[in-house]
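Only one chain is shown below, in structure tokens, and it's the form predicted on its own.
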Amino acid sequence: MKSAVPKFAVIFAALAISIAIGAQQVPEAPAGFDGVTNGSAPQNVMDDASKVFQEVEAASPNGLGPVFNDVSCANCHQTQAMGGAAQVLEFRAGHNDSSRPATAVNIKHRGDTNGSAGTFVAATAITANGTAIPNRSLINQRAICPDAQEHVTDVDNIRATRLSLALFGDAFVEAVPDATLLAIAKSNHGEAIMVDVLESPGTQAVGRFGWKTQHASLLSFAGDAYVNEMGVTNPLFPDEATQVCQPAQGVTQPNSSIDDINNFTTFMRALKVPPRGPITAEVIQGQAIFEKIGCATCHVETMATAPAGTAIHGGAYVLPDAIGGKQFHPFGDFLLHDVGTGDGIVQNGPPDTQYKVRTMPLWGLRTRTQFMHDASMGTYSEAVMKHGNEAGNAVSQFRGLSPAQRQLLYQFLGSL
């Protein structure tokens, strides 16, 4: 007797090839490394752009500080092209307060906090002149003088450090439409958050940029970028972190007008999508092993951007015709997840994230040396052996392939 293929095999099935015959009908995305506009923008525009991008900033006329990370938008994101990402590690730190009632995700994971459990407090930075400054999990790691050099104390015992991120495709995954991502979501049990479109109060969208999926605007995650990477201020984020040592004089408020953020935004809607490595047959057959040990639940391999000319961000940004109608292949949600690899840091969204981070985007993994979102894992092997909680089963099955298989996994990742 023949047995029964369970019905939701059916339908799951019967689902991958309607999105299969889908993905055939809509265009790809542009693909490279090369610095050539993706055509949303003429190149020249995204050449001066670029240079923007590029300029090197100063305490005085520009508005560096007084405490930043970095003091170019290029020395964060510059490997195999400009735009890429960097072995560069921000620094975030915070503690647990006990007096305050811990939440079951809390409990679970208290080990993981290196304090008591309870509600997560950001950190209270004290400047080496002993001036605070409070509610802040960044802590800047330069400062234009020596009295605004930011420490942690004792108390903010959590502390974690953050991989910077490459840019390249994120022009096609700020397309991406809301009720795909929570489709996702819902399928996967990823967690999506709603955050503010900064340059569109009122409008809220679902956030799918930064480790902890901060924002879904790429405008908005330049002025976040641009205060608390350089500690530029500008029009969607106007406020110091500090007044210590801060210019009396020489410079405006905010440091910057609205260009340059624009300008960032407009050199990074012009950026293509990482490009392939070759795809052999081997390649193919570990990603079928990618897919069959369960990765691919949270890697997704291919998305697609709304129509051109949808208005997007409350009507701030219209899709243009290179952008809109695209698929792409991130392998990745863009979601958070507890995958035993949180921070513990709560940053924009509920208690329940603070073990929780998004879904590292797979594509581009070839240019990398370090991995996970600590930049703490140097090979393959590790990074999936890190995982653990929603990961756990695909981990299990990892540690049930033959080392030809793992051989395979790993051309194929290195294929990314």
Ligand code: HEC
Second form
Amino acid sequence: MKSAVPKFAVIFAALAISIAIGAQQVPEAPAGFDGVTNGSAPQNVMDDASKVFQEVEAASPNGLGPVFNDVSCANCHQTQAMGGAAQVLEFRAGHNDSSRPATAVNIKHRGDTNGSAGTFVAATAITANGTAIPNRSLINQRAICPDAQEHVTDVDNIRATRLSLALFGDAFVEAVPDATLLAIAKSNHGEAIMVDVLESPGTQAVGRFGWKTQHASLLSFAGDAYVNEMGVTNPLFPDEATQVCQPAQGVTQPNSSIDDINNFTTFMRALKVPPRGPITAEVIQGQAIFEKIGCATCHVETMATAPAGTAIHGGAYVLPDAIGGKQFHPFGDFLLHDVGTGDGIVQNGPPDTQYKVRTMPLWGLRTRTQFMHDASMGTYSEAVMKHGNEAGNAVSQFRGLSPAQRQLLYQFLGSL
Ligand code: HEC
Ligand code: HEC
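The structure above corresponds to the form predicted on its own; please provide the structure of the form predicted in complex with the named molecule.
The complete assembly is shown below, putting the previous chain first.
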């Protein structure tokens, strides 16, 4: 490993310089928690789409359930403004099948979870009336009838909870070229996974949304969320999780046309990036410490979108002027890393992603109360100390900071 360090440092420095040079001419993405469009859609179109995002669905006539987590996108995506995060924790489960060969990664983690070494198998939930819902790691916490309520069994002894994420700025994240994410992955050992773009069958792109980078497209994520969070089937996800308590009376299949998920997407693509808090002299000093001790390796400060007019997602989405050719500051790399917090779940990635999670983008950090994917940490220092493995070097440098230096670092984090 020692000989790799200088090479790694050179590549990273080169990348940082090229981003910095590029950054000078590239306009900033608009920032605000104000509900005002970023320009990708007229204000009235964004407002109408926002109303659909806030709509409360019912079993009849909208097709809510039979199993679901909440009744509206807004219930899990609202703080500061519509589209923020929430304190909601979702529940996933599965187990490692020891009769199948273990990957090197989960052998290494054998002691980290309740699971035995082996290949990840998503949970088989059992509904209250005894019906199995196989091969689905998401365990829905609500149902439209008692019979459909899901339960996990002792077999599925890997358990994970995950916090909701804010949607501000995702319009710009979606427009980052795959090549940018692949270059960062090469320099910081992050893992980029290729995922299906569901609206363009046969097309793949680098996943960047969700804790496991399970989607690349906001339209694909909207279809996924509609069925998995709310149980509303749609053209991208036409199948109900279970037939228990189905079909609900007077409900079409799929439960909704493409219009709803198009509206969710229009709304998300019109959101601005999170605005910064005051940038004081202390904040600037804290940022220098953040960079010096290696936090910015994963919490990447600046990225740029592809030029306006670029067709992405297999031609399904052409970047408008408001989105293309902008720079923004996510303080994240949208890649998977093993920082010792991995949740043991595999979604759209290969088996070695089991113990990895996406670098949490730190933009908007000051608007959150609980940290890490499972909400297990309550302060910035706890969140940093929880990092290990790939982030081990940065954390040991953090340990070496004086109390005054740590305070500066926290002031910087509190400005995000
Ligand atoms: C029960 C709460 C809940 C509901 C309802 C919900 N979400 Fe989410 N949302 C979450 C959670 C939790 C995550 C993180 C999921 C993960 O990656 O495991 C998330 C993640 C997302 C992301 C990825 C954001 C990012 O930056 O990576 C998008 C996009 C999204 N949701 C859109 C929607 C849309 C659109 C709806 C309505 C159809 C919706 N969500 C309904 C809880 C919810
Ligand atoms: C190897 C990549 C990597 C490095 C280096 C790294 N982080 Fe992280 N960071 C992550 C990942 C991955 C997560 C999400 C972990 C989880 O949720 O389980 C995270 C989460 C966080 C969070 C929690 C954010 C939230 O809203 O939940 C904070 C704060 C944070 N990092 C700060 C830092 C600081 C400060 C440093 C430097 C000392 C640092 N990180 C270095 C990858 C990294």
